[in-house]
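The form predicted on its own is given below as one chain in structure tokens.
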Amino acid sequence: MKAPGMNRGDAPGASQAKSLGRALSALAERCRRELDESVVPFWLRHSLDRECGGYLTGLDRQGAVYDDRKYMWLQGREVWTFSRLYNQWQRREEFLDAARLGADFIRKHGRDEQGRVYCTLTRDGRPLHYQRKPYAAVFTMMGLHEYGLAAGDARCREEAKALFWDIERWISDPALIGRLPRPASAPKVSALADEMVLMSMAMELLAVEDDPRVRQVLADAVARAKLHYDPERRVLMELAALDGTDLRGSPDGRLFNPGHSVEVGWFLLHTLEFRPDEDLRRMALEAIEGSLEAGWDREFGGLLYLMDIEGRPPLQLEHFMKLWWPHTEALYAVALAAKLTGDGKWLPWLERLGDYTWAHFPDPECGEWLGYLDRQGRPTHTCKGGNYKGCFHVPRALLMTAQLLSSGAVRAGCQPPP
């Protein structure tokens, strides 16, 4: 008696192969028509600042503004959106139109006199606190760039350009933007979001230009990414001693972000664009499954959101709740894995990560995901934006899966628009 699903003749690897196939391709319409439909119309309706300029991000669950206030990693990721929008998937002028509207607000209110770029702000632009962290400045330069590229804008890439130098000095010595230096008795770490946006900035410019600085920038940061795969549990952890010293003594030590493993997963499989290495490709491979395997929740469904990787008590409260971030990175980084090695070992996941997801975040009736949900998977806001939701990671992962699957791309930046 044949398999399920098995056409006389088939080898069984050939079914798995065919099923696979036909997961993808359902995956991608998916992601096309929630973006399309769904998604994009939502931010283009609601987020829009026509008066004051950038975006309005504190937006309820039918896009009615609670929060005016401009956060400025906000604004440089939904300028980024907007930007990718136009010069990957359709060029719709009011596509570029949104972007301006971002980009042309940031780069007159964004940064002080200094270069510093501030974390919030009125929502006519006036400052209203910086963070000593590099983030907003991570996400102004990628929208800059970005936008620089969708309108032939040279001078707003070299700005761009010249905003990752001074981030990439920033993260090396964080007292450049405030920040009291660290101890000498505290050990010297990396962190693991300060390798990805490394990695993030690095490849977005690498995919338009070449520049032996910028390799090597991501090159360093990929050789600290490393440091962070812990081989035995097949993980990515949040922080890695440089010099050795074993950090499991502390819940921070011990803090693994199973969103953000496996987020730098996929960054790391991108990087084998710019340097192939046979070994990265095979720890990116299994950072991704295991984090799966560790973060997913086997009572309720859904990936939680921070661990103790060795089931000690978490010192955030907020760990056991389910964040739409997550499962958007998961997503793509299940289809980039299935699409780069056609193993159906794959399947399983992407069809028990799209069955939480499409059941739990898409709002059908108002648009757009919700973003906030507790362990069971009941919502616990009903804010489609904030200071941490925008217009990011929900069009992103769409834009990524639908492009990868439909064109068999594996792309890690972005092209010169024709």
Given for the second form:
Number of protein chains: 2
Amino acid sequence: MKAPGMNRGDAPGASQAKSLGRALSALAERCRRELDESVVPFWLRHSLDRECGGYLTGLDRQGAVYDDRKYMWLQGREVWTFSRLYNQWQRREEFLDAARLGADFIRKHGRDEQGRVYCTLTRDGRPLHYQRKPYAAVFTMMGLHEYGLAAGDARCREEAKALFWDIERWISDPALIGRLPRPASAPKVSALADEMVLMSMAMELLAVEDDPRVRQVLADAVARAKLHYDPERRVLMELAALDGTDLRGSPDGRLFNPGHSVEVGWFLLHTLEFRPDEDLRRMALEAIEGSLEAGWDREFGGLLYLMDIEGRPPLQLEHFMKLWWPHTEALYAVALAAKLTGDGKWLPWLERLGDYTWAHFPDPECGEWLGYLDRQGRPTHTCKGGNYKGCFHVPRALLMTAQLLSSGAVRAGCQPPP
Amino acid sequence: MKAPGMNRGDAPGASQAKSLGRALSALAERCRRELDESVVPFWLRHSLDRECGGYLTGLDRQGAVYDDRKYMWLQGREVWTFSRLYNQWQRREEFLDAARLGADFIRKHGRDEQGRVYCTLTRDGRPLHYQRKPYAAVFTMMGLHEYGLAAGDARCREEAKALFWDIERWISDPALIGRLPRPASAPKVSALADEMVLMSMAMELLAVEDDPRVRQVLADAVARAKLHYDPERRVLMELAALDGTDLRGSPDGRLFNPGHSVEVGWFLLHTLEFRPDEDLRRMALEAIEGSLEAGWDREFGGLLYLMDIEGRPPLQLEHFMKLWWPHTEALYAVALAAKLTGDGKWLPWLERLGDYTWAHFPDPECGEWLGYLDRQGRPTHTCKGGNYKGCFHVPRALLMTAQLLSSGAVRAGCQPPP
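Can you swap the form predicted on its own for the form predicted together with a further copy of the same chain?
Expanding to the full complex; the earlier chain stays at the top.
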């Protein structure tokens, strides 16, 4: 079965452009409503831990707590979300107050004496696990930085900046956070997630304050991200060799994560605000389109979670599932691409993604979105949050999509509050 | 829908006992055939890495290599399997030769200077990752011990014994292999997998040579395994508190892995050979039956992979899948229970498990078994091996089931070769 609109090169007509405009407006309005009436109220009502501080994210469909551990990367993400809502959406005291609850918790409990960020804490903040990846630290940094802006807390922003430089070192040398140094003879690789978080953090900093060193981090991350692009398949692969080695002999080197590829696509478009690059613009737009084409499940609809790009067996058990976040990222990426180019070819994707997403993920009865479906689109989990899903991808995509269509500009970072 | 034979307390009649006997004989014959004609030939043909040593386990449906990394726990498991086949099934030189290929590889490349066992190596044996769990070491120990018996290599067995005591320390104090010490105030817990591997390793040692210290390890592991038993639901839970804390507030404390619970059930029955315990026998039989009842998918058949015992959201994405190994373990456990008790109530389980297993997992066309199905029983992966599946659960269960029905005795460990 060939999904409609899979042909490249459809010429955008005037009526198509008009339809595109209408579709974008309708999408923006729907995102605004979903954000204000379903998603934000859910987290405000169920997630704030007034007893121990921070956020409860292990919430079932109705919002009851089934897991009270504090996952640091979800703590940081929720601080970021409430701070960003306060900074850029509505200056409601309850947003700032919600952000403070998390910021205080992670500043008090989140790091060890050497400054490493824990992965998991007990509800009351006692450490349970370290992480050998930098992502708990990344979202701690992002949360503290955005909260520093919201609260006008310069010291908090300084903490975030210092952590940014720690993370930059940890990504270059993962042995610093407990990983085994790669053997000298092993290929030098770049992980797409690392480049994405470096770009993301750097843009958050640059949106507030120019700094040539941070610009350099951004430029380097973009340069490495380009190495992930497969121009033949028009997707961003999870791993790229920094030394020209062919990685396709290993499942890791063949791993394609459609949602991730699309997400990095829109991050790359955001970097254009800081450093124009016509080739990069073309590449990012192609990567968004190519990732949707390669990742879309032509049999059952929706974006597959993980694929081996050569069709060999994926190692991950859950590769065939449909997760919420690739769909939120794709919706925003397509809206951004459509807005930037005005090209009617994005309309079928906007409709196809929208139809699938709105039909499968939002939970109008209890608020927020479901996170996990099987390949056929049946929910496999009814929870609203856990150790991976929290208050982040859904509100971020809804917010950015609503902002995009109202502001007319690509909003890569935030503006400091007046 | 209520599955047939779910009623407890069916009185076993004489004709039922006769049917049971026939079913067990048919099963043993089928296991023997499957082992000799499909499973062992597949691994002998595709897995032996004559170029770099050790085994290739990342094999697709036809046996072609899609991942050439060496996962240490699968290396150890395959050494064990070929050694055990040589020691107890057929004294074929090619088994000993295959075992030697892996034993030499793990002795040469498997451990660092401090004796820690790596998790993953490159094809040619260069280290890629450590593991903060003891399981790579466990199967290294089991493989070396069984190979030492097969080859008459006393030094190899001494290495295995020394590693056993390392592992025993690592399980008591996981900080030794890089885990964060649990906060002093956190509950003291036992992981079912830890007790299972301690029992398993101890029985392998005791089957060859009595040692009061090893007996004590076995007794302690059995005592802790008992704490995992939930007498109301008649299952073994993944975590147990050692200090009486109620763990049911956390998803980890509510985690029930039906295949694991059944597997530990048969391990507990094996311990009776070394230390008679009538209560334990009753508990283990109940746990096998209760786990099948709680873990069986009444809608689509098969054993679910993971469940929250209270029906709350599981954290694991793949909880609803059907994996090969819970079915191999359950088949053997039920055969063992039926053989030990002669009770006809096991017959419906033998049939139900057999029907599902033989219909879904074996691959008569290419040999070996598929490993992963979705909830409805459709294959989600076509590979024969990867980073978790290797040459172990299928041949072990087939071998033990065939042996059980021919020998009349529970074979808990191996006998040294003459």
